[in-house]
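One chain follows as structure tokens, the form predicted on its own.
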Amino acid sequence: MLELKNISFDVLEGHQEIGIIRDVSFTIPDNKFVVITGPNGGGKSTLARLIAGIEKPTSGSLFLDGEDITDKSITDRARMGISYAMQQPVRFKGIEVLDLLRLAAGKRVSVADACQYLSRVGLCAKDYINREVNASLSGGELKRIEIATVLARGTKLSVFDEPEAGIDLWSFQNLIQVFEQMRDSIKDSSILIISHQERILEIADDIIVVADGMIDRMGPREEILPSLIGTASAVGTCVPFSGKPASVPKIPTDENGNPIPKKNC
């Protein structure tokens, strides 16, 4: 269970403090499915980076299963248990993503543990399983890889900001495939996702509403999502030109549920 506590952080501009979070405090049960959503520039990939250690706040405390880890890095928040995945992953040359899964994950995984957790995200498994984590990778490439390595890691909270950003149609629909799954295979840990996607909010079991650096409301999903619809805080998947919702293509998948990957493997 991850609990903030009057979280507030302010930042120095020129001679002048400007809050960016203002005494924000929520808790996050385990087993629970966790969207925060706002207007942009309301505050909440901050909060992200907030709760992975990235950034300190200036007061508040947070706590994980009732430890302090205010003062606790990056390093040791991975360490119990708090896995982050940026709005913009990270490239890493002379690193292939098999090295990858391992490292996230901490322990020798195999090749075909591996394959799985690729094709879980809609990667072909034998196209990029010896490929180098570099710029060959599109964006929406490393974002799935991204996410495989969360997988990999299994931790007690894995947050995720805006994990939409940078990828196509088809991966987004194969992406709340994956969070569906992630959301029902839930045991002692929880997911939280920074998102203003439609899509995402509709499978989420509690919705956090940041706006100015507050929280401007909180509750269950079937509480605050019909308040958000057709809001900049609840985004379509994609809106063409004529104003009219896109049709959105169905994703195949194999006897289990599972996505199938779009080229032959």
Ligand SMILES: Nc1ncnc2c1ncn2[C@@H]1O[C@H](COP(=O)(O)OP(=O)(O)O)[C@@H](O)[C@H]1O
Second form
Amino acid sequence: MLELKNISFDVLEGHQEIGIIRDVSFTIPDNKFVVITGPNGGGKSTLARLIAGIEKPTSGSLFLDGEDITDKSITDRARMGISYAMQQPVRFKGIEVLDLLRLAAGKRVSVADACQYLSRVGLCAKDYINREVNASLSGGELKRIEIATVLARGTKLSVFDEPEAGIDLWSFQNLIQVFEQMRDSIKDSSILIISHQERILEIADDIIVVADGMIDRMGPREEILPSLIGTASAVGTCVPFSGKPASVPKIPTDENGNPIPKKNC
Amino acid sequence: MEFKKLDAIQKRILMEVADLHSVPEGAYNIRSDGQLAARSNSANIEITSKENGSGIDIRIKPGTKNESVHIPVIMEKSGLHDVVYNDFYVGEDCDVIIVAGCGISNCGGQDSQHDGIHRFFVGKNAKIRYVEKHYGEGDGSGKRILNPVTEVYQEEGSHVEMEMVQIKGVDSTDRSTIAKVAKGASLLVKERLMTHGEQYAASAYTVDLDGDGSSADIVSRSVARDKSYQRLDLRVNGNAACSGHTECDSIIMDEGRILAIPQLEANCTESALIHEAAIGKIAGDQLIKLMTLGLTEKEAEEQIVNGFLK
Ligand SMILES: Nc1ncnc2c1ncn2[C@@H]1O[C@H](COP(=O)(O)OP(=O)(O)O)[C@@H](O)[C@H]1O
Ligand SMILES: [Mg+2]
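Please supply the corresponding structure for the form predicted in complex with the named molecule (the preceding block corresponds to the form predicted on its own).
Below: every chain and molecule of the assembly, starting with the one above.
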């Protein structure tokens, strides 16, 4: 369980202090799938960075399972069970996808296990496992590898910042299934996703709308989602001119209902 | 002295510089403290000492394929200044691997220095892969100094790949490499350099692309830590319808300093030359990403540097 209590984050711009996050409090209980949405520039990514420990709040406190983590480092928080997939993942020269997945898992992971994480995010494992996480990867590929590192960690709190951004439609369907699976096997863990996607909002337990550095409203999905439909905070996957939903490609699944990767792997 | 009589230090150095755990397959020549320690020829590869005793000639018969030559050098004596001339004559159509390397273990108070002058005469359509590792150890106050000179003369259609690695324990190095590349021949260089403490490393390349269709790709990656200093000087001269690329990519840490001097000289309108040079510290978001996986800042740094120099 993660608790944010009266978190504020100010930055100095010139001589002026600007409140990026202003007195935000919320709780992500165990076994919950929570989605944060809201307009661009509203402070969502900053909240994720505050949770991961990359930014320190100007005031307020954070608690993980009741323990005050406000002064804990990024490393400490990671080891305590917080995982974080960045909105803009980082590239590394010379570090291979397999290396990154092994660092993420924190133990020796077999190539077969590592490949599973990649398949789950819709990447043909054998094509990617030994690729360097460098500029040769597209934004969408990088995004999926980033998500795979969080899956590999399997910690009690997973934070994803706009996981669907830059990902093509087929993979997006695939990705929704990844999150649905995570949701189904959530036991004692919790998931926080920053997203505008209706499909992701639809599987949320709770929705938090952040605007202008503050919580605009929050509550159970049934209460919040109806008011978001049709706004930029809940974007449909693809709406053609007729206004009817576009036909969505069906994902082939195996006998266990797991998505079968697109290419013949 | 036979190979098996090498002592533990010599064996460890052989492992560091030539990945040798036991007697290598094929031809080899092991030089230890300025003396010949072991040598073996193969049917196609002949190693002979120069008449004046200044070094060795390595002759590889035309058409020799899938063979290797190891010529490691070990230095343990403090105060020794070893200069050696090694000439490689690689016959036409060969496809061979040459592994050189020098390891200095200096526990004494005097400087130990090895200057290897390697010349490669690469015949038509021959292919060689040359791997050179430099390594130093020992806690004496004497410096470990390596000043290698490499000259590569490539005939038509030949292909040379060079991997030069120096990542530990060499106090001072002044490396100079020149290459002359004929029609349709290609040269690929991968250099990996890391300096620590007060180390100094200079590496200069001058590559002449003399023939039409010749090409060169010189890629240097380096890391300067502590108070070390590096000077990287990569020059390609385009003298024909050729293509050349140099890349100098460096990380500076602590108080490390690097001077990168990429140079291109186009002497023919048909030459296409590119250089890239970048120096900077480890990107903050790279450290952050690895820390969010549970690594400490130090561990993250090591992973990033190791990957970069791989
Ligand atoms: N460290 C910072 N310094 C200055 N401005 C910042 C900093 N972090 C965030 N901001 C600003 O705060 C606002 C919210 O950013 P962000 O959290 O990325 O929003 P969102 O993810 O909701 O689009 C933006 O206007 C951004 O430029
Ligand atoms: Mg954002």
